[in-house]
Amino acid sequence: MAPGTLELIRSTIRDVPDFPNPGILFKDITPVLANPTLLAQTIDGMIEATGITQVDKVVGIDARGFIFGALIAERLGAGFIPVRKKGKLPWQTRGIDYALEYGTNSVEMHLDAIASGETVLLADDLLATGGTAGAALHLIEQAGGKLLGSTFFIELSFLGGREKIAASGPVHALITY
């Protein structure tokens, strides 16, 4: 990544206090998404951080992970697999319930999304407590996928998510707070 690029991306992320709940400082990435140059540099940086040049599937988590995952998949010549909130996928699924930083949720993936032995990269916008990523990693494991690593645009390190998912494989984040 060119000198100063990471700092420019970081400075473009907007802090929104008390969203979605009081006491939470939300990192708003929409200004980065709105800038095609910064978005492309972000995707490049997320891929470079992993060192991965080839993978069969990229899994993106509902909803902003779809943006990053699909773009990374396209760059790597891989298939894209969505992990969605319960009840949103139209075919047979496997699912899991999990805890997140301010509640609980459930995610699902199509049963045929990943074939046993396929190499997989997990991509999402944010690593916080590790609940959502951990759930997605569990689904990948259940499918028989071979996880090569996880890549995140932002990591909130003070919430300890990396420690919760590190046993699954290498964890990379472009920007850490």
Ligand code: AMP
Given for the second form:
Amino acid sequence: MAPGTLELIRSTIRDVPDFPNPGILFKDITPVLANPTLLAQTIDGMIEATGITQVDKVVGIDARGFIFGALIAERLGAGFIPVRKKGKLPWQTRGIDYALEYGTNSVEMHLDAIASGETVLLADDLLATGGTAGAALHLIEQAGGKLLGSTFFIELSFLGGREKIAASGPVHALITY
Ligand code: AMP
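Follow the form predicted on its own with the form predicted together with adenosine monophosphate (AMP), if you could.
Okay, now the whole complex, with that chain kicking things off.
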């Protein structure tokens, strides 16, 4: 990646205080998505960080992970697999509940999305506590997928998500706070 590109991407991410709840500093990535050059550089960077050139399936997490995951999959010539919030997928699913700061959440993946032994890359917009990515990684494991790694646009390193999911495989992030 050209010198200065990462800095430009970083400065284009918009901080929105107190969204969606008081005390949360929301990282708004839509200005990066809206810029065709920065969008392409971000996707390239998220792939480059992994060192992966060949993979069977890219798994993206509802909802912003669909944007990054699908673009990465297309670039790598891989299939794209959505992990969705409970109740959204039409076919037979495998699901998992995971803890949030307050309460729980559930995500699901189609039973036939990943064949046993297929190589998999996980992609999402942001790694915070790692709860969401950890749940997706469990679903990939249960399907028999061979995880090559996880790639995030943004990592909030002070929330410790990397430590939570590191045992599953290599963790990469383009922009770290
Ligand atoms: P977590 O399960 O805590 O790692 O949260 C990850 C998901 O929550 C990501 O897919 C993000 O879309 C979203 N998220 C959490 N914190 C933030 C934040 N500060 N800014 C933007 N999105 C966030």
